[in-house]
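Shown next as structure tokens: one chain only, the form predicted alone.
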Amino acid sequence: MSTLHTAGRERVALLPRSAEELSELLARCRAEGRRVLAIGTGCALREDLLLQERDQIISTERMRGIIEYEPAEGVVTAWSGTRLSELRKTVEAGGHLLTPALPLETERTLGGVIAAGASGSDRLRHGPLRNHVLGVRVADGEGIITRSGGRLVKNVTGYDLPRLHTGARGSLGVIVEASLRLFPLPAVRNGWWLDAQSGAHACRVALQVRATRAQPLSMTALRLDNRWQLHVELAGHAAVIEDEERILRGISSSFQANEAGRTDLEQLMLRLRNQHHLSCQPARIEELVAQLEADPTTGDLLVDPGIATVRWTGARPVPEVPPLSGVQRALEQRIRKAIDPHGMFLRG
């Protein structure tokens, strides 16, 4: 067992070491009428999460290890408690790149990342995480483990339940194992940055880059101590990188190649891991950044212009999300009732 702090209280989390132990725990919770909060390490739980006295926390962080890695297929399968750092080290040794790229990968588990739907800064190149989850095994409220999708791309059949579990935050069951699609490890990878006059200026330059044939791995604008910078990460074959470097310099002669320039970005990403964030339509990203930049309560800012997301460190609250429409709410309720008929799983 381990302890977890939620809403200022210390709660006990059970730590099964295998799928069989997990099944037994879930069956016992169902028999005792307990609701279950499924977590990895608990590093990305909702801030507004409230637990009742009888609710049980189950962590999969001890269900770890790589089950199968197929370099020829570009697929890795692992237990849900496996740390992203372990996955990345293994697949890079085999010549592959793992997505998503996230801060604090030594704390993040595969199951937790999938449950949170946590796409990284490399979403600009590779797309959202849900596109790369090929298969999952999930334990339901009775402790029964089912499989959907497959371990190899050619074997993926049936209903696309892996995408349904991606971003469901554990509300539809406990992820036991998962298979991820991989990408070839790039031959060259480097970073470029420029000082920007404002957040809107940084966004405009980023969108100019997107309008060219260049395909950056990531583009991030950040305001740190009232100084704006735009960071662009390139990855690929040497000849392609040379062409993309010429494109960057053609857009702005202020671009500089400096690996040390990523230090501030990495530090800010660590500070922002559990802070406020907001997404918008790509066409509105300059407007949104200008609004946040003008608010003194925003603090430091990190913007992904290409995927239109913003994070900030200050106290400025996130605007309320519009409620689901009646049709959307009814569809969500039908899905929840079909997969978790007893309402056993909490949304973490």
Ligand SMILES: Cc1cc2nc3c(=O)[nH]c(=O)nc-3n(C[C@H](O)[C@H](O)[C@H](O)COP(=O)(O)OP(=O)(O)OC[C@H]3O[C@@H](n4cnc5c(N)ncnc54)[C@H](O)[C@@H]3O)c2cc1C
Contents of the next structure:
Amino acid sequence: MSTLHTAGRERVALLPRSAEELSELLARCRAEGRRVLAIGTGCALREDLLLQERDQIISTERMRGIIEYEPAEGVVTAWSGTRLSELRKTVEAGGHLLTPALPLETERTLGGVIAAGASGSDRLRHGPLRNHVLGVRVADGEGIITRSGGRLVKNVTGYDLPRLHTGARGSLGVIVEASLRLFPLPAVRNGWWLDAQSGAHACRVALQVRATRAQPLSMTALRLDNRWQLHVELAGHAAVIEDEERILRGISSSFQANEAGRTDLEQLMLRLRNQHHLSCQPARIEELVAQLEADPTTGDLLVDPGIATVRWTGARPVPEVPPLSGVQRALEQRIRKAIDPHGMFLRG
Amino acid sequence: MGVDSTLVEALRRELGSDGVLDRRSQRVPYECDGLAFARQVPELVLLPRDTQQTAAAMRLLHEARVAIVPRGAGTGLSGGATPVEGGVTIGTGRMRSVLHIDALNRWARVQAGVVNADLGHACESHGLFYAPDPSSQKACTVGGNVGENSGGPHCFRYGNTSQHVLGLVIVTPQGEILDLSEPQVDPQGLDLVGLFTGSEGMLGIATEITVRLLPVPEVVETWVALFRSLDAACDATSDLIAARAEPSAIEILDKLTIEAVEQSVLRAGYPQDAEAVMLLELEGSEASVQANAAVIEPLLAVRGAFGLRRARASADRARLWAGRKGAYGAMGRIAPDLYVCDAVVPRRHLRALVRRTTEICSGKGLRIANVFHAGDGNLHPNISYDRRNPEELRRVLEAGDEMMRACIEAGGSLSGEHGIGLEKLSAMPWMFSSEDLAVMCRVREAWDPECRMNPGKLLPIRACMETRMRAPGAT
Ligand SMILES: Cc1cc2nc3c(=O)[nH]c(=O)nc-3n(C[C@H](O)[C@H](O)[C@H](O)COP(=O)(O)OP(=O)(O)OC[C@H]3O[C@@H](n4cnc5c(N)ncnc54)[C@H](O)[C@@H]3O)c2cc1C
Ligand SMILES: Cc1cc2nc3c(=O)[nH]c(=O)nc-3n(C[C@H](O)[C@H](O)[C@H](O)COP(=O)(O)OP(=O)(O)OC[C@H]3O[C@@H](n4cnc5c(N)ncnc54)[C@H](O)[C@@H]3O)c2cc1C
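Right, and the form predicted in complex with the named molecule of this protein, after the form predicted alone?
Everything in the complex follows now, all chains and molecules, and the chain you saw is the first one.
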């Protein structure tokens, strides 16, 4: 058992060591009529999550370890409580890059990251996490574990349920195990940054980079203490990097090679976790950032111009998202009922 | 109820008389897809022009409790579009408009019946392309690609269709319109678009599809390398994967395929003294193509590759690819029918499994030609046969089963791109437990409680029966 602070209160979390223990716990919860909140380390739960006295928190923290990693295959399979840092270390030794790249990887679990649908800054090159979850095993409200997808880079057998669990925040069951597609570890990796006059300016430069042949791993614009910077991460063969460096300098002579700027970025990402975020079409990002930066109630800002996503701190709220259509809402409810008929799982 | 004259009249009022095909001669062309030995003439064929007409037709069919089979171009190879007895086929053949191209944001919205290659042509002038490129791309529809989550040679780099679908308009089995067409960074709510893609026409009909487009790379270079054995070509592929080389496609053609291609009108200039041809594509900036080439070339040499040719001019490249893309057509010369198997194996076991499939077929006196997406471990052992010979057909199907079992035993999968359909229905329990299948059945019933959409495909009936018996409140 361990404890977790949520909504200002201390709660007990159960920590099964294996899939069997997890199944038993779930069966017991079901028999006792308790709802379940599945967590990894609990570092990124929803702020508006309301737990009732009888709700049971189950953490996969101790279900950790690599199940299969064949460097000659390019796929890793691990227990859901495995930390991202451990996964990354393992696959880097075999020459692979793990996506998503997130800050604080020692605290993030594979299951939590998938359930959160959390794509990292490297999404610019590698695409969203949901493209890379090749297979999952998931425990349902009776503790029965079922499998979908597999451990292969290409596979269309059966419905694509891994996509349903990715981003479902635990509301469809507890992820027990998952397989991820990996990418080649780049030979060279380096960072470039420039001081920008404004957020809109940083976005404009980023979109100029996007329009060239360069394919950065990530591009991030940030405002920290009223200073705007644009960071561009290059990764690949040495000759490709050289070419891309030339492209960057051709777009703006104020691009500089930098390692130090990276620390600011990490800091900001940590501060920004669970803060407001908003996405738009790439062509609209400049306008959106201009609006946000002009508003005194926006605090720090972090922008992925290529993915057209903005995160910020401060009082400025996220604009209301239009509600789901009636058809979509009803269908989602039926799907939830099909997978979790007793309504056991909370959305964490 | 079922299909009767009242229903036909009501459908005519919604779709116009040319949208409802009821004469037998009009319906027979729809009796099968590329799985030629499974045939059933549909009771009716409907050809709506848009989402509204599709929804109106689906509502009428819902009220009449009639089974529905969605159909694109019918090039599917697993019987996904095979009609069902007493059912209606809804074709997307009159939904062929490219609705919008947003070049700045790199996406396009098309009607489901748009042919894959036509979408490619439509975005060419914007310097953009649509990545999934099934070898059938001159005929197959984007809707059919969504139905099967189709792949193609370049999916080695870019992934199957689902990585490129940003949104859908779906008409549900009840005839409601589910509009998820707006491209979003992440889905709002559950990823219904992701779930629908690859659901083989069992959850509804997609009428509009929003797809991601990519900028055309600066350089594209096609390579042809020859090998003295199929084993060596397979090993070279496994080496490329293990070395994490980054071409955008790795395809292999074996000797029988090469001969068929070279004797056909599709002549690609593949030398006939090779036992296997490997087609590779490298793309990106000049610097990245060169850097990749420097990694790839020595790896091929280790396995004895010879006669390497590299082409950049688009006409030369097209000629090298034409042989690959037209391979199935060319094989028509060998025998009247072709059974195209589709299975996936872990890429490190490529050689062993390709050998095994060859042994299985030769053991049954069958001719097999291999032309496949080697880079993804996606095998296509193709068996030439004559469907009018029932004894031969039986051997073909037995060989298909044995090959699939061998792939699954090696940690592989039943399908990498053609889907399960009718063809592999009975093999699903080899890969999934009854509990695994029961979840899929329940998800399907959440969309379609009466299981009227494409019944009898993908999910074995027994699995669905078990779900019903287990369902809370079931009697
Ligand atoms: C730069 C950056 C980008 C981020 N992007 C996103 C984003 O796009 N979306 C987002 O939601 N978060 C995002 N995050 C937050 C964060 O990355 C993840 O939520 C976090 O990695 C989850 O790790 P965890 O193990 O602590 O999970 P937890 O905090 O314990 O749980 C996170 C969520 O997953 C569920 N969960 C955890 N484990 C399981 C399991 N085994 N089975 C089923 N459900 C489980 C929980 O119920 C909860 O809903 C981002 C953070 C940063 C800094
Ligand atoms: C010569 C040849 C080469 C091929 N090469 C490849 C290849 O390289 N890669 C590959 O993946 N496949 C390949 N295929 C298989 C086939 O072309 C693909 O599966 C293709 O996507 C089918 O498209 P279609 O329009 O013909 O669909 P159909 O065959 O008509 O239908 C396919 C499935 O999708 C469903 N469906 C169709 N339209 C819709 C819709 N609008 N909404 C919902 N469901 C729908 C149908 O019910 C059916 O289950 C090849 C086939 C041939 C004959």
